[in-house]
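Let's start with one chain on its own, the form predicted alone, as structure tokens.
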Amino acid sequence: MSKLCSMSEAVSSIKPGAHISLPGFAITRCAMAFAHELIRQQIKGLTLSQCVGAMDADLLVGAGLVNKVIYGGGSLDRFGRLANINRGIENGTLAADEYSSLSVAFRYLAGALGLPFIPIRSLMGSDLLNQLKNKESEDIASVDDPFTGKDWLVLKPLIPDVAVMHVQISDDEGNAVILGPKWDNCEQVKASERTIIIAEHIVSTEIIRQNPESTCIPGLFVSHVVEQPFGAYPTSVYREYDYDSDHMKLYVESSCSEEKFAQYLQEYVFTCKDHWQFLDKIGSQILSTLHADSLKGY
């Protein structure tokens, strides 16, 4: 059964206050078109989780849609820090549970496996663990190893309401292919109640079946499928396009203050009825320079 729909329809399925798991890693394969539409529809009170904080999360926080982030740190790679997230944490308008990126991945893994908790060593002795303890987090605990009697730190599973995955290829049923690094995306999908796929290309199921081992997201987890070329712009997508350095610098400059960021949102989100209009504003001449080299992938 076809699950193909518009971005507006997919986003409208998300309820205020939902927990959304995002796919991005710094400035790579971020759900930017999805984030823009969330902002247009003003779906607020969100919790975001992400192994490594990225541009999509920072944009949503800057737009005032997010109450809480669960993440393993992050940045805009060479372009600088996640200014909106950091400012929200510093001024107290954003709650943040900060872990190591590995421990966030473990929490998704626990959710994917249906476990009540998962043991972990990597946080032991860290300031991150001390901060979580000082906040009296309900997502950490300790148990006795039934085999050795030793004390183990355990983490509560992450079970998002919706996982949003930006992929290179999908069919209209949501059977999706991620080329290049997958990070913890497969665990995010399996841990979540449902998944929304944003695909650069929609192909037939017959083509997907020609290489079944490449399908890392089965359609049975998917509720909505959206075809959106350049849907991660201005971030990069392996074998599709590189990030736009000039726009990244503009974003960083705009996010240095709430006033400047409001102007950015007005110019590049609110005045565009959809992502196609946003891409028209950027211009085909700029987008054409970003296409990935067929051999290198970037």
Given for the second form:
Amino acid sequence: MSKLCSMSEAVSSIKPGAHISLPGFAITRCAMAFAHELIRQQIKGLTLSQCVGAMDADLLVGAGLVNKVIYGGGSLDRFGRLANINRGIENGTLAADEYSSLSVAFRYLAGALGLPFIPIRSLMGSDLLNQLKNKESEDIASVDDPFTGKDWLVLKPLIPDVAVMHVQISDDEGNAVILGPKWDNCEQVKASERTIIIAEHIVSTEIIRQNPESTCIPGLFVSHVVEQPFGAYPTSVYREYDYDSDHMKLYVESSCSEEKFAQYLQEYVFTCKDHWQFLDKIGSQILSTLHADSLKGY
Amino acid sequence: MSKLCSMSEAVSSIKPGAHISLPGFAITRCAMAFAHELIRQQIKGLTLSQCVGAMDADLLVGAGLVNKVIYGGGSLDRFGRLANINRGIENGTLAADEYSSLSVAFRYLAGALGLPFIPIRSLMGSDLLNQLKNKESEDIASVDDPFTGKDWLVLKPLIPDVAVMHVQISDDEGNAVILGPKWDNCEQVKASERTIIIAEHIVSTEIIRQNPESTCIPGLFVSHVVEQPFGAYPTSVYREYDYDSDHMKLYVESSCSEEKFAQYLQEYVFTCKDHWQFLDKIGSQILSTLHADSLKGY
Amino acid sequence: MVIDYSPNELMAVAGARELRDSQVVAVGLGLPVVASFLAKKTHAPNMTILFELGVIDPEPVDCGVGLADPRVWYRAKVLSSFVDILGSVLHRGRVDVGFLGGLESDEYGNLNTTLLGDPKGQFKHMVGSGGANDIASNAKSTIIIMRHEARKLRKTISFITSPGYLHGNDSRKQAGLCGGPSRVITDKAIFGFDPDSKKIVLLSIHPGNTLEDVVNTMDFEPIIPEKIPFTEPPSAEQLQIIREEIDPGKMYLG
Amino acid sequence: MVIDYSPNELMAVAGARELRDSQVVAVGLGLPVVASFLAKKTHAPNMTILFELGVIDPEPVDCGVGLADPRVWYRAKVLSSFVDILGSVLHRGRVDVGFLGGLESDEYGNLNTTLLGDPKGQFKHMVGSGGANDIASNAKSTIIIMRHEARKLRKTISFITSPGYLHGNDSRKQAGLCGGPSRVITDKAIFGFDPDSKKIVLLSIHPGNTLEDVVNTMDFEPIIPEKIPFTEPPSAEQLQIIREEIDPGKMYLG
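Okay, that's the form predicted alone, but what's the structure of the form predicted together with its partner chain?
To see the whole picture, the full complex is given below, headed by that same chain.
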């Protein structure tokens, strides 16, 4: 059954206040086209989660759509900090449950496997844990290991309403292939109630059947499939295109204050009716030079 | 660092009484060449585990090398039962901890991830659980979910001394590729203290680097790598060769009594100094006709 | 026109009819495989077929000897693992129907595939659970296909490998389990379960059998409603698909 | 012959020298990447390099802007996931050395990458943990590389993101953790930790620095043994590999 639809339709399936699990890692494979459309549709009150905070989350926070982030920290790698997220935390306008990469990944894994809780040896002794305890988090607890008697920190499963996944390849049922490292993406999909796929390329199910070991997202998890080439621009997609250093620098500059960021949103999100208009504003010359070398993959 | 060695060397690294995790599922990708050499070297007192019992386990039990199996049941598909294992259980000469597929997989997963215990919703209400309780198994317990108060069955991690993995492709460091479904193999490797790879083909690390998403067993888990074409014969290896129906029927016939099985072992294991002699006994015509079609994969 | 068909063929067709489009179905060995492929090829094209070892939606062109046979994995959309299928689909609560074969069942749909005979005396050890216990414990509902004989439909079974409604009433729930069996399909009849007592209820009798044929070959008494229809026979199209596409070698339906 | 080198180059070389062949090393952002690649290209060819997001043993030919850059994944042997790297290698207890950069450290090797400033008043929120807390909690030992400044080597840090020896003595063990930091490498010196008190101990001073240069630019007093050697300078071969192969664009070592 084809689940292909427009970005606008896929985004409009997100309810205000939803918990969205985002696909990006710092400046790679971020759900940028999806985030732009969420901003245009002004779907607010969101909770965002991902192991390592990335540009997709920072943009949505900067646009005022987000109440809370659940994450393990993050950055734009050497381009800079997640300035909107950091400012929100500093101002107290953004709630943030801060973990480590593995503790968020284990929370997704517990959600993915239907486990009621999952023990972990991270966080202990740290102020990450103290901070969660101080705010009386209901997502942490302790359990005595019945086999050794040792006390263990356990985490509650994290079950987002929807995972948004930016992938290289999908068929119209959402059987999807992620090339390169997958960070927390597979656990996010399996934990979430449903998944929206944004794919650089749509292929026939016939092609999926020829490489079934590569299908890391089975279509049964997927509610919507959107085809959007350059949908992660200005972040990179392995084997598709590089990040745009110039635009990243512009973004970092713009995100240093709320006023400048409002201008950035006006220029690159609100005045573009869709991702194609945004890409046209960037221009074919820049996009073409970002195209990945098929041997190196970047 | 090359870990390539002969089958005889790899097998001699197994200590009597070791817990070995086996790769087969019923009649496919079983560690037959490894099992034959274990029998020739008479390494005894073994514990075997796998999610679904297969021909590799049945052969080792029939040869008297095994004290205990930990498994979720099993068969030779339509060829027949695991007659040696079943007879051992019926006679009381073989200890058997019987679970379901998922409960063994979850025990490996807990071992793989360093979890002290793992909750599961299977087994409850069944005689599988009653049987474990009756023998006062120390591998099951119950824990109250600290988030809901609900009582959960939890399982102890399963950590074999060594996983023996029959794979299609590996480099000499043990970076290995399994084609087809992987059943519990990846969790077995990650749970076990170390892994021995038996590969149909050894390729250079250069080839592994060209398909890094396919490397499902990283070399860091691996202690020995053995090249053994047709090493799973008479069971099948996806994309390599089919099972040998005639030999399967002979095996089923032979395993219906201890006497007949002793003859089978004499004929096909003890009188062969290595797997090549066993394959020569089968003959090139039979082996050649089993070769997989490269389009269908079987 | 009268169409000839075997009891096995009717069982497969009756099994297929229980499946709905877009359902996620975890399929066990044997006739459940035939029934599921038949449903997918006819009225349920968007159904998802799962095999426990890590196979989703294959399209075999050759009949295999079991789930371990690469013939059965042919043209799958996904080849993954136990943890992926039984963990993140089944245990996560996403399987609508578990479709199981059984060696023995009692009047509450409990299945035995472990011990035949008296567990305290002489017994024969069988295949055990595989994923059957997991599927029976975690699927939203279960359909059982099995032979209709008094030594298989037993008042008391020697071993509960895969839980049905345990001792009836709310004993399944008490054990911490949701779901439970919805149908038992034999070569003589189709059964459901009473919503309160959870005892087996006769729903329809296969053409060619009488009520006596059904009840006299069972070791327990099913609940028998006043009106019992005959099971709808297979259509010509269904038989053709089974015979020509799914099981031309009569591996399952011989 | 006197070879010119930068403090960053010495830090990378000193870091590399701490790594042994055949070790499994979980590597964080920045200089630890350079140090690990250098070790692997020289005395530790059988070392395994892990990046948390799912990358094992890459062989980059171009320098990337961070772990998210596909340039850094080039020619990896494995591309997998957080759960595979941080779960089944690190949390399973198979990582010999965790190699981390830090913004702030105290005298017990606790690292802060979360809050700069007073957490109760004005503060600046930073990058947070990523996998650093996991690595510091689960690796058999940890090596820390960071700048040598009084505002970075502080008596009290605002936030413990990644635990070192916490409050010293056996407080790390009390918190349920094994392992702990073995080295802190700065641009002026190399430190270890006292086996009992777990306080930082000065081990060597980088050539061109005096003891005063080292201790006057720290906010706490390290344990100072009687004899303190100078740190061995980088070899010509090491510098050549860093400059020509690992970081020709001076991304990390500018």
